[in-house]
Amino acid sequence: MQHRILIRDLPAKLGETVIVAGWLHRLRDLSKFGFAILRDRTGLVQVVLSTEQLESLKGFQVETVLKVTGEVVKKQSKDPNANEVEIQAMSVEILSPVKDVVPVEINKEEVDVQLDTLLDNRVVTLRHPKQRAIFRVQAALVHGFRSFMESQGFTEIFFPVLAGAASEGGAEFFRVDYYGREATLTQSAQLYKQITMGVYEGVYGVSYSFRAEKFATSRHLTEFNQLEFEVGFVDDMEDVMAYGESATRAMLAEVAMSCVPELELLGVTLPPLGDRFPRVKLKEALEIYKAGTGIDETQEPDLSPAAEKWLSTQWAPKEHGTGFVFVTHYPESKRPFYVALDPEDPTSTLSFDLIGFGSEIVSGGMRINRYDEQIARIKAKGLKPEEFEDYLMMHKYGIPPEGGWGMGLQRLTQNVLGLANIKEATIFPRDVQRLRP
């Protein structure tokens, strides 16, 4: 029985009689012969389309799907050196037919439309190459970092959605009637894979974060997914962050071997790595900002989106030859309250970002893990510990020193490709006001 051949492997099969299947992307009419586009997974190929095939096909529209038996032919090239194939039909077969017009033309370079039509239609616009390309990005982006964690000998955590107390305080959380109890859609991971360190370690995981945020912004989603990292025993802040460095290096360099087409398809260059990403104070990282900027925010307890820019694409190349930046020790005020004090500065936390792309793609720190110390803070927070007596039982009965980050993924993808609104970045997005498909 012959298998069904996939696109990217034809130039290997040349001269043989293979199987395509796919969609139908384009159809040209020559009068005598024709040519189907034919599309799956793996790319595009050419189908020369004899007069009755061509007729056969008349009636449907594009994405109808079709399995086509053939010669794989080298393409006729006005180039010589051109290595391109097509099939020579012997047969075509309609799998599924479609007879309605397809409400967003995808058969172009470009899917050219709103972004709210984009999402509205994504059952036919992921279809696009350069659609499709985003995805298989972020899925080698999850890949890398799962392989890296691996390689470390840590442990994957699956983490629970639902939760009985909003788990870093604040109001911007779903409220979910819970067998007639409030409940609450967990914002973030961090108490979770804290617990863990009395048993793993080391733990990683990728999770759903929900925040009820009312922004209709080009950065704000409603629900996300965060990779998740976490590890115990460590000595200093620095080991939290070497480990965000070498997972980042991962990440990149797997999309770097496994993308490469789509890479080039979205017209995308990795930034520069250099041997070591910088680490600089906040305070310092200000200074620089004024110095080379003549911009002032000295006086500002976070880095404002032009100053991630510019020190992510402006002053770490040209001082560090990267383009990444590790920016530590936020003050108190901006970071949750299990997030370790700077001994020497209690107004100041043991806390980082990693700047990248222009923006913060990791944000992490350094554990409060004694019971009184995390008593005090999240008392200072202004919540009830009463409200997280399963997550204060781990500091009664012992969790070493530790530390962690996460990293947002859909934030990730629009970073790394450079796209401008987040929303390109996630599948099937969901804010302030989408809640479909």
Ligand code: 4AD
The other form holds:
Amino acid sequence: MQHRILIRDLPAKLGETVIVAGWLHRLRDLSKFGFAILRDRTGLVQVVLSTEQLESLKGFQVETVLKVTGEVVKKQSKDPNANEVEIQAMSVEILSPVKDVVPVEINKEEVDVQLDTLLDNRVVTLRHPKQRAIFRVQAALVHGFRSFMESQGFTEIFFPVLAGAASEGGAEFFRVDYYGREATLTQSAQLYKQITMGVYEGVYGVSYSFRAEKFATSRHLTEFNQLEFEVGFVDDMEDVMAYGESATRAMLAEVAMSCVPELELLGVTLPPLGDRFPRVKLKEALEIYKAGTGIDETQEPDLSPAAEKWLSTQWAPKEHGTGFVFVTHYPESKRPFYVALDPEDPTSTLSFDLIGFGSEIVSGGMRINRYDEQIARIKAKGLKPEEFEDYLMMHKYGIPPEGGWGMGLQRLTQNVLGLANIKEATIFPRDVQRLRP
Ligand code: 4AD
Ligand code: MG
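With the form predicted on its own in hand, show me what the form predicted together with the ligand looks like.
Below is the whole assembly, all chains and molecules, this chain first.
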């Protein structure tokens, strides 16, 4: 819209006549005159309406789309230091009339409904400033990721979503009918990003991952995004983790820089990063958990959700001034066929998770880059090498020693913003029950 001014930029236009446009967020009828609160993608502004202008809005509901021409004036306030502005309307034009009452009130401080109601009415509830803010922060995280990867000279890859075989093994994959043949939806871009190691040496991408999870939990979706990364010619797993730490720092720095109003609106203080994310082996992590809480899970092959939470929200902040901790060397039985075994202990793997502010946000590790070793590993996992012919072709024709990781975008957003359920950090979530909107 030509000459339209965004609400955020109005203070600089004090005394000028401007055009603003947006949604009728609220209307206050004071009989002789009235106030319309107008909302655009940058905020809210109060518009002072005459009796006639007020009259012209009679019968229209909130969310009616308006174009207002008016003068930017200082808002009357008891606080002499307040420098908020408002608009004295000269004309009000209806761009899109709304006659129906919205199903959920979105003009209060909070959208005060159950999660299911929030999501059933997503089309409308997403318009609430706090809901909008969540996905602005998410976008900034992705922007920070891309900027970091570009600064390293890596190549962005667009991975396929339809594939012939399961990408991570296991049973959690969706089957789709593909012209009468069976195809699957990729559980991650894993196999494809590895294949590109034979070409680009360093790649990244934002992928779609599908998991046929059996239960809906507060941390699992059936469709989510991963920030994928893979790098070749590394000396060891530390190189791969270092990229994970740097990327995470760059992403949070981007949020801190570009999302000040959003963080303020959401009441979020970004968690501490510290000087260095600690790295601990799984066995040590379980010992630390036992020593700190008295809970003995030292015989477990994995971290429980409670242990992940304690390590990243209690132990790491106290001992290392950060909300992040790398846990390494998960047992062979807990990791997929493509993860390298630890040469010092073949029951263990060169793998890691990055636990951040409550739960796992990243999984990664070193891969197997030798052909024979990979075939043996596929067989040991009870899988058939014939089904991985394309994948194995890269080993056959040479890929460098390499590793990588995948970061769950919605999981990260959830943890950074301290949201109780991952679905709050997902714009249009899908889970066992939900496939709409
Ligand atoms: O741990 P995952 O399954 O690892 C992989 O997919 C590997 N290919 C990564 C690699 O490069 N080695 O998934 C990676 C991340 C998890 O750490 C978590 O943040 C997120 O993706 N994630 C999920 N997010 C939402 N719903 C689910 N069902 C998720 N499963 C994993
Ligand atoms: Mg994982």
